[in-house]
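One chain follows as C-alpha cells, the form predicted alone.
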Amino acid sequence: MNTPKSRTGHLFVLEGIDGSGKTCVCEQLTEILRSENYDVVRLREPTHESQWGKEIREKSPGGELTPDEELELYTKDREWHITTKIQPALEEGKVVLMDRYFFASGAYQSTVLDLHWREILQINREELSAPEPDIVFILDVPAEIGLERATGRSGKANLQFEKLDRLIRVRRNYLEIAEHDISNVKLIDSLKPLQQVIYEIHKIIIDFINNSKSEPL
C-alpha cells in the first residue's frame, strides 16, 4: 500500500452522493490554494482521458453499463490514472485534490453487486496499489436533496447512479465508510453552505499540511 508517510505530496479527496456539492468544492478550493503558492493538481474519476473513463461517461447517462461493466471500467480508468497522473504527481510532491476515487467505488458498485464496500476497497489497495489519501473528505447531504441538485443542474438525471433508491444506498455506505474504514475520513455536513463546507475543508488541509512539515522524518 501506498501510504502517506512514504511520499513527499499530498492526497486529498473529496466524496459523496451525486448533488452533494464535492465537485464544485473541489473547483473552488483548487484555486484557493494556488492562489496561496500551493502546487495543486486537480483530478477526478471517472477521467476524461482514458478510453475506459471516456465509455463510462458516454454510456452512464442511458443506464447502458452492467453492473459488471460498471466495475470493470472504473477499476481500468483508476489503473491508468494512478500510473499516468496521481502517483506521479505524489512523487513531485504536488498537492492532489480528487473529486471521487476508489471510496465511490466501493460506496456505488457495492449497491449492485454481491461484494461488500470492504472488498471493493480492499481490491483497490491490494491489486491496483492505490495510493491512500492523506484525508478523504465525506461531503454528507440526504439522498432526496442531492438528487435534487444533481437532476436541478441539467433538468435531467444520470440513469445509471441518479436513482433515488440508489443514492440511499449509496448514502448508506459513505456513512459506515467514515465510522468503519481504515482511512482518515472526515464527514462533513454539506447541508450547510457552500462557502462554509470549502472554509472548513481548507482549515482543515492546511492545518495538515503544516503538521506535516513539523513531524520528524
Ligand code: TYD
Second form
Amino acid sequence: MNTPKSRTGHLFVLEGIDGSGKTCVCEQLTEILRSENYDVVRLREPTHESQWGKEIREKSPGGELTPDEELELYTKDREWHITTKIQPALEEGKVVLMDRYFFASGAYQSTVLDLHWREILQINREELSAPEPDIVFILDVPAEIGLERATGRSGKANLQFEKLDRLIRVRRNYLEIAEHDISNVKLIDSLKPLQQVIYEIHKIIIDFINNSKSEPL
Ligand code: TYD
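Same protein, the form predicted in complex with thymidine-5'-diphosphate (TYD) this time rather than the form predicted alone?
The next block holds the full complex; its first chain is the one shown before.
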C-alpha cells in the first residue's frame, strides 16, 4: 500500500456500473466542496489526456481492442495518471475526487479475462504503486436500472442482452470488492434520489477530513 509521508491530501473515489450516477455525483460534489473552500481536483479514468486514455476512448466503444489490449491500455493510462496528476495533487494537499480508478479495472476487465478482480487490484497496487484511496464509494444499482439509465431503452435486443449480462457480472464484482477488498469501501444505495446520494457521500467525506485533522501526527 502506498501512503508516502509527503501525502497530505485526500483521495476519494467514486465507482459503480455504467448508469450508477457516479459522474453526476462527482460533478456536483466537486461544486459543493469548492463552494466550501476545499481545494478540489476532479479526475476521471480513462483519461482524456494521455495517449493511452485517448486510444481506449477511440477504439473501445467499437470493439477494436482485445481484452488483453484493453487491460494494458488502462494500466498505462493509470500509470501516467498517477505520476502526472494524482500523486502531485496529493502531495500538494488537495482533495482529489476520482470518477473511476483501479477498482474499475478489477470489476470490468475480470469479466472478459481469465483474471480474478483480486489479481487485477493487486497488479495496480504492487506494479503501479497506485495510491490507496481514503474512501472508495461504490454506487450500487441493479444492472437493469444502470443499463436503462445509461442507454435508454433503445438498441437491438441481443446487444442489450449482452450488455446487461456483462453489467450483472460487473455489479457482482463491485459487491464482492465492497465486502472483501482491503480498501475502505462504502457501498451506497444509488437507487435513492440523486440529492440524497450526494448528501450522504458529502457527509462521509467531510467527517473523514475533519477527523483526520484532529488525529495526532
Ligand atoms: P465511464 O465512467 O462511463 O466514462 P465517461 O463517463 O468518462 O465516458 O467509463 C467508460 C467505460 O470504461 C466504462 O464502461 C467502464 C470502462 N472502464 C474499464 O473497463 N476499466 C477501467 O479501468 C476503467 C477506468 C473504465
